[in-house]
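Below you'll find only one chain, the form predicted alone, shown as structure tokens.
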Amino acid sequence: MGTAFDTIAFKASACDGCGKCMTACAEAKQGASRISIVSGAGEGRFELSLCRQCGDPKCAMVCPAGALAKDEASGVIRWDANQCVDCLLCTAGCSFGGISVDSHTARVAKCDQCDGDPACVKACPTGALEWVTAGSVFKKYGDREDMFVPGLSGCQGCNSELIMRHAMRKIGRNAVLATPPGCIPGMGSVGYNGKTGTKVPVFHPLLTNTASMLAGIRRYYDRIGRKDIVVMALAGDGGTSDCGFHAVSGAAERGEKVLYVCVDNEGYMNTGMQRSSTTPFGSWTSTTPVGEHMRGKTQDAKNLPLIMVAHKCAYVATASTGYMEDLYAKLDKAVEASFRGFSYLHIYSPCPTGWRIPSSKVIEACRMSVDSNFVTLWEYTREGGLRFTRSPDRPIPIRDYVKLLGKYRHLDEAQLDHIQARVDEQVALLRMMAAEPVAAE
């Protein structure tokens, strides 16, 4: 399934031009900086001069002596000092400036990612750099089998077709899976004409009925001493926040050792676009519409992740495609706590169709809607309370966000003020919760 490697990650948006990733690199390495932040084209703003670790590395094609060569296993382009000739032809190979003369030396230098650990990110305090580990999700999981036949029905780019994959090719063969109405079953993974499109048993209850159906699977499987089954639910928003609530209530309530796995695209989005009670203030369905006497959706979203944390589940966690490595630990723990008691990850996929974007922007938005706080990354245990998983300091503004999806295009001023307000009373609440205190600025 090819390679993927993990790196280092900038936010330009986050970054104050303060140097200590400079600093740390340099002390690091005991030489000059591999890394360079630099004036970038708006006042305030910065930009990063860094090896990319190229995929088809131009300096180590302009190398004569074959001093710098691709390492396959970690992705790091490597420099070989031994074979170094110092012609330095390789500076004017790389784009990026990414690779330089170190003046303590006078050899060339650049950056190796401090074999996985890199001195940089640890001393920026901003955030602005990240270590990105999803390249080594990729390589782990990459070759599992996908619990899914190939050609199912989903619209182009659908980001729920990618969630149940995703969880699936995690969980393996060992599940019975459950999908209620919506996107999921919609489009074919219960089948056509006698056949299913998943791979592991699979069930298509009623809207209403999911989690107790489950209950009764995950009952019988104990009683004949088959214990080792992942009993869980890929369901959509609304057969979990409106139809399928008080199912899901009283299966939390009760510690049913479920996995319930919800697909928060934030509406009905299978049978025509229509709200849900977790489709968001000011959004645009065909059932909260705009025009001259409506201005989408009038009431905010419910908060369905906190409303499970009330129920003291074994396990909650919200979810993003956009940061895949979290994603893949959530479900690791969110599988290990559904053999104790009720297990609840919530996990937000924007659609394509529905929220009027370009598939080609779907990732982008699920990162932005996590940078904006508009989603917050977090996890909570009984025995640990609420901790995030991702910091919520220093997001960017909402309007931001919201301007690349189409389904928000109307939005003026008071509503755009009114959905910033909301995500800042929802981070507040959290932090409370978490019992962390507010960054100071």
Given for the second form:
Amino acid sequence: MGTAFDTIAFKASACDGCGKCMTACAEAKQGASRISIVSGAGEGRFELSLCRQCGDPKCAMVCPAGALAKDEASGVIRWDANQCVDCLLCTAGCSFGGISVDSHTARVAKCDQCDGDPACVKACPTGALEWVTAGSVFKKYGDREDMFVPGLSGCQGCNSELIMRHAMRKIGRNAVLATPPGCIPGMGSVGYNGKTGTKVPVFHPLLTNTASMLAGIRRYYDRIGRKDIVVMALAGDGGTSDCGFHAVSGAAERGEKVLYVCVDNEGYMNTGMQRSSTTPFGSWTSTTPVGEHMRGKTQDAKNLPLIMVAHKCAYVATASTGYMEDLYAKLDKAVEASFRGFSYLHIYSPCPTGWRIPSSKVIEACRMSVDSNFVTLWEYTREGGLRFTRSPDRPIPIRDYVKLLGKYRHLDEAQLDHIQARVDEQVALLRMMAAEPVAAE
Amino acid sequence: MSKVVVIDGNEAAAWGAALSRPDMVAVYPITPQSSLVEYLAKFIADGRMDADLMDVEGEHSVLSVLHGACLAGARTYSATSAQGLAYMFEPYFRTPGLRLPMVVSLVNRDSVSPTCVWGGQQDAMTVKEVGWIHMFCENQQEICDTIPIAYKVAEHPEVMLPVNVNHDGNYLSYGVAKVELPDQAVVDSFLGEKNVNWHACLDPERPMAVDPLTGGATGAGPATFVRYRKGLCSGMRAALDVIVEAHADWGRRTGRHWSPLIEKYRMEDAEVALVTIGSMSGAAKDAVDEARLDGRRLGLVKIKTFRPFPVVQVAQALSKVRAIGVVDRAVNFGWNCGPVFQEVLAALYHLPLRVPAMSFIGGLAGADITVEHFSQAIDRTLRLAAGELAVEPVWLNEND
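Provide the structure of the form predicted together with its partner chain, given the form predicted alone shown above.
Below is the entire complex, every chain and molecule, led by the chain shown above.
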């Protein structure tokens, strides 16, 4: 297993080029700034020039004196002033402009991350610079066992497969897993002809009865005192919000102690991309096609997680693979809550095949859906009410997100306005709900 | 100690279930089953029965929670009728394929439409090809006794199939009679230890995939599917002997010997026979007795086990008569006759001689099939024996 390190992240869209990071760095290092903000492509656009603390550092490779080396604990490329012969080959070796010469001392100047508390990040007024623990998920769960066979037959770039593998890696072997008909068993998690695709006990419920079967399993294990088993589903949005909703609602009303994860790819993708009640307005699907008389789905999506809030579940949350740390934090809480009551986790999951996007754009779609408020990330408990876990201060226009996806290619201005208005309404409602946390019962 | 009580058929079923010690009971009310599940809820509330009660949002989930519980290792019970069974159909169809040894009472009711809440066997007869074992009870005592017997059959390792214990809505569900409740220790030793999920389970200590995909055009898929289907047929065939053994064992322990597959009533020298099923059989036997007093050699064959159909026993029992009248409490729309009639005809094909038979349909939607109705049926069947053929069914309550 490799190692991931904390790092300084740069969000170009938030940088206004004020240069306060450079001033702060120069002060902290009593010399030249190790960080440079330079003009980027276009008016008012800026780029960052800073040591990347590479895993395979070219600067160290070209150094003839052994003065540069990667620190195993922090990941920082350390520069040893005593060993350095001032040849400056390293500054030519780095292709990121991350290592430079301090004109005051005529010696190498590079970022050492201020021992984990970088002055530049603290000085940044816009949030363009951020100290991120990017490897936290990997560090915590990277060496855990993958619960599925390597050869799952999902489409290339399938985000649902990403969710399945991450969720079960986190949850481990002491679980019973339902994967109702859809992409998740379709890619082989329950296996074929007597062979399983999963290391935990796994089954096909009917599309319609997932939550009920889980409830029966949990009740019996509770009855015989085996209370530590995670009884859970990785279900699709169609079976959850449409034909299986009676079972979900019934189990939630009864407070059945199960974990229900709904992987929402906004339609019946496994059967050929038909519309479900969670398919958003305007979407092309195979049953809301685009032609002379129809321009995609004419109804808005059912907001299933909000409906689950109305069931007063032990835990309700939304998540996106665009923000994995948020997702993992919610998985933790959702598993814990499933031992106390009905626990519902709704994960948005772009489908490259059905949404008509290249698989390389999936995570970008996830992030833009959140950054535009098309997808809202929040969690609900009876004690704490509804709380946003990530909410953009300056959401990007919905058009920027929508134009990324082929399934919206046909939308006209009126349809785009409709989507933007519904997103704004939805966020306003959620803000109202989040504003006044419900008092503990 | 056994105890004698006076109770209706639904309470007799509730006692039969309680004495079988299911771990989980899932319920949703429907007429005429409702009081049955109310009795169970009360037994559990009073601490007389140690089971998890799951009041779920519909019959579809009734069977679904029990599927989950059974795969985790629970002995399970429920009851339903007509529309409830119809709504339950999706998981109902799946139950025998998963070989889940569950017991569900069907409190038989005629099915909508026309709208009706009264007794009739259209519900059970409509699902006869699904793969559940079906037993039909004649009276309240037989209901109480048949439910533990049903568990013994369902959980037998060579059977592993779900069982419907049928009793007629209205006449049995609400009709009151003397019932001897068997002693708990007797039922416990009769049933023994449960082992309901040795073949398929959802347990982290025995991880497996339950019901992976099979089928396809060629290769292992379709062959796997055929193997499962044939296995279900084998379980059904094995059930015939197991049902006989289980009834005999129950008789030795309780003194009550019920006919396991069919009951032959005054058939020794019978020239003409009625075939009946369920609670109608009592009035039919009275009519046979009256006919005997008039010097006619009448007999009766009552079907107790309808699935698996006791082909050999039915054919043998009817091999020596000159005419047969089959009385149904349901309709086979495609053949314009009663469903049991159609089954009996198929069994008779195994005989070297052709025996004339005709269909009577009565007791629909709560109607009473009286001794007089059966006497009419006997008269008509005697005319059939004399050569007056019948191609249409006789609807017994048509002119009531």
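Values in this document were obtained by computation on a predicted structure and should not be read as measured data. Numbering follows the first chain given and starts at 1. Here, rigid core means the biggest group of C-alpha atoms that superpose within 1.5 Å across both forms.
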| Is_shifted Gly97 between these two forms (CA, 2 Å cut-off, rigid core) | yes
| message | On a rigid core superposition, would Glu292 pass a 2 Å threshold for CA movement between these two forms? | response | no
| Arg219 C-alpha moves between these two forms by 2 Å or more, core aligned | no
